[in-house]
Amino acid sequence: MTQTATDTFTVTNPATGESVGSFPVHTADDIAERLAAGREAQVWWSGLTFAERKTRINRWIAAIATRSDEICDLGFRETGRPRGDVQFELIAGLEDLRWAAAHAKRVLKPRKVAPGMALFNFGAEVSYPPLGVAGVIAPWNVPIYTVLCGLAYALAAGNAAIVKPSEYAPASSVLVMDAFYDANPDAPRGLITWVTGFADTGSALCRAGLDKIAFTGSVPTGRKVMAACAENLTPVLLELGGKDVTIVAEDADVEKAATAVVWGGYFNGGQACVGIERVYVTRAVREPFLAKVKELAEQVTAGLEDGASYGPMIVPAQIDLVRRHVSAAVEAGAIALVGGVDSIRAPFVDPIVLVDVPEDNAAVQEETFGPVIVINTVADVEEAIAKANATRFGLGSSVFSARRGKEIAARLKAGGTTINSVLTFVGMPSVPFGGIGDSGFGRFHGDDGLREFAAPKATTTKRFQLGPDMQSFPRREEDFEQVRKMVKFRYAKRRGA
């Protein structure tokens, strides 16, 4: 569609200031135009069979893969992240598209269900029609993945979508979305549309009357999204922040645990909702674990050069937050095992490991969203579980234990847990992804993710009349007597069974 907004803004590389491109600041009128086009396009899209939608999504996947070098270069230019990180999120997004298209029919096709004894003269069916037009609001830290993740399940379920990528990193995701029409020139242009801009654009999208908003971002912004959507009772899917935890039990493989924690804490410069921010290590393995973490963390580098482990902080305000958390921890008596306040050299932050941070400290209780790992020692696994759950967040978690992994995982309050690794539930489209508490609600991925973008509908059909018709007037006393006998026969004799 044409971009009708008159105001524009410029996207720049956060490390170099290099201009990546200019984008429109879209208004409520622009969104209304896209919504009207989306409703028309959705009628066409939902009229296709699951197989026909799958074919078009697979064409899109091929088009994206063909242009992957260009996409990854653009992603590097607008965020400063290593091209390998951009490539990693692109692959994850393509897997979501592939999985959702392949499994939509199995999950969403109409199915017959048992009507129950009281109404066994009826037939019953559950169907999952699409919602209509969904909105996807994506963050800046993994812009390609979060856009493709939202679109995968919305489109596979039969919806149209309007996407608002982050104003900090819209270029690569816009290129990915436009590739849909390169692969499917027969598709109406309103099926996937995008709007760019700032908070006012996002607010207008929430208030536009869409059929669902899927938002990925911070807790404060998530609350604003939910409040705006409440005006029209627009349902929301909120994937918010995290303060993800790792437990290292006394029987853990210390080297593997340390390797995973360092990667999970510093991947993407710690700018990930599922990044490892808290670690509870049992006293029995504290010293070898800390030694290995220190050795590995000191090898991690921040920069733009080839071979750097991660790039700059994408949003300047996050640098101030990292400085506040590190300063608060050190002032409270924490040990800076690796790095410290001096590691903050905007726009980069070198790896920081803080040890023995008080539990009530901001560095433990608040989301840092930067390359800072807090490691605290516990007497045993019981104490680790209690402290792991003592937070408002509940997004991801991980456990390292040779024998007790599943037991510990089952007791962690989180949307996902990985045993003897980290973050893997995020990259598996077959399992649900989302959080509890301040980490949000609703799910991307898996069967649950597809059903997030459908409206379950019950259809019942009367096949024949059985006994007294209790749905008509007048009702006779002998009819109630028959029902009374049926109740006693059906239920009273089965007590304790």
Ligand code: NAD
Second form
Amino acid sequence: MTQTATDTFTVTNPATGESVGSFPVHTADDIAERLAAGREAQVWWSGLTFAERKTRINRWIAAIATRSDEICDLGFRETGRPRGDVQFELIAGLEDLRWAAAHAKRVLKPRKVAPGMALFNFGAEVSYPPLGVAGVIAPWNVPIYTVLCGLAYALAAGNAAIVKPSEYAPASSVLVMDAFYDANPDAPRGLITWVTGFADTGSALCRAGLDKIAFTGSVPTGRKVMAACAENLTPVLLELGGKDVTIVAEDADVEKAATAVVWGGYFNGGQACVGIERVYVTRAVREPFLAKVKELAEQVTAGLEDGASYGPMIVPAQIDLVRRHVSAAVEAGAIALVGGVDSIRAPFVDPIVLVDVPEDNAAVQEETFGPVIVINTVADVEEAIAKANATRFGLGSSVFSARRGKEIAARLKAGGTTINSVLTFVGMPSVPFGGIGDSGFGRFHGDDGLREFAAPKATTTKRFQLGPDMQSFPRREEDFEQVRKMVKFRYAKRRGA
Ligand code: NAD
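Next up, the form predicted in complex with the ligand. The previous block was the form predicted alone.
Below, the chain from earlier opens the complete complex, with every other chain and molecule after it.
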């Protein structure tokens, strides 16, 4: 594809201001050009067998892995995160590609189904043709992972895709996408294309008449995406924000819970949709839990380069949000167990733990998206579950309990729950990933993730004529009489189970 945009913008390292590269601001015309190329390429791609697509995706995985040092370096430079964290999201993205390619045939190949008694003279088949050209809009916090996640399921299902990475971190994912053509020089260049720019470019993508938009980002933007897509009735998948919770029950292994919460809260500087932002600890284990969290959190360091536990806040506006939430909590009487407002030394924010924050406080109800963990004490698990479910979000969650993990997990309103660990459902491509409530709808990952990018189709075949032909005129009284008898025979004696 040629780049036709004339305006450009510069991407800089948020910690040093170093320029990482310059990217075009693409317009609706650029998107229209990519869509036309995508439609052509998709015909070629969907004409391949599942095995042929899998081979090409596997070649792409190998090409990405070969260039992984270069990709992680670019990811470090554009977000300031430790290279280890970039490596972490790259592995998660590669696992998505591998899993989707390996399982697409099992999930999406046509299958015969029972036609049912009333139409048993028919054959019935369900098939899963691709949608066409999908749009993938991605955020800045895990830019490679969120791009690969959308692409994996869209491509494995037989679609072409146009990707819009975040304006804050497009460089690493553009390199990853371009590696597809290094590995597959025979593929038409419209199969995976990308556009860069700001809200207007994303909005134009939503309005361009694509066959699906898979959006990962914030709740306010998710609303705009859905409204823009409504104009053409373009279906949407929304992976939005979270306020993920951990419950620490009376019978929890407190040391393991504290270790996991500190990692889950501060991984990526808390700039993770599934980061642990709230903890409900039962009174019986409050003191040892708080002591261990404090001990561990004080060892966590924010900084640049690989010695740091996490890097800078990637977007300046996030620093103001963290300040607002921490100030609101402290003003409302919360205890700053670790750090406090003084921990904010832009562009870095040192680890903060807030204890006993009122439930209606912004620090409990709104997504903070920074290294801030709120820990509130509850009398028992019942109270913990009620409070855990009392936000508008429902992305991830976790529970620590020796005996009641499954029971508590089943009652948490969230797209995923991890028992006696945190976040693991995200790194497992075999299970669906997504949210409920303000955390969005639709799923990446797993069989459901592949079906997101297909249009289930029913094909029924008449095999022979059986009894009266009810699909013809004129209708005879005796035919209705037969149907009447059939209704009574089949349904009248049903008793519950
Ligand atoms: P954002 O909503 O500001 O931006 C996301 C993307 O949307 C960017 O590429 C942006 O340019 C684009 N965009 C902006 N305005 C648009 C518009 N009007 N129409 C179409 N596209 C538009 O989000 P962000 O700040 O980049 O990312 C942080 C948010 O993403 C957090 O809320 C986080 O929880 C969420 N997130 C969710 C998941 C998940 O899987 N649920 C994963 C990662 C991040």
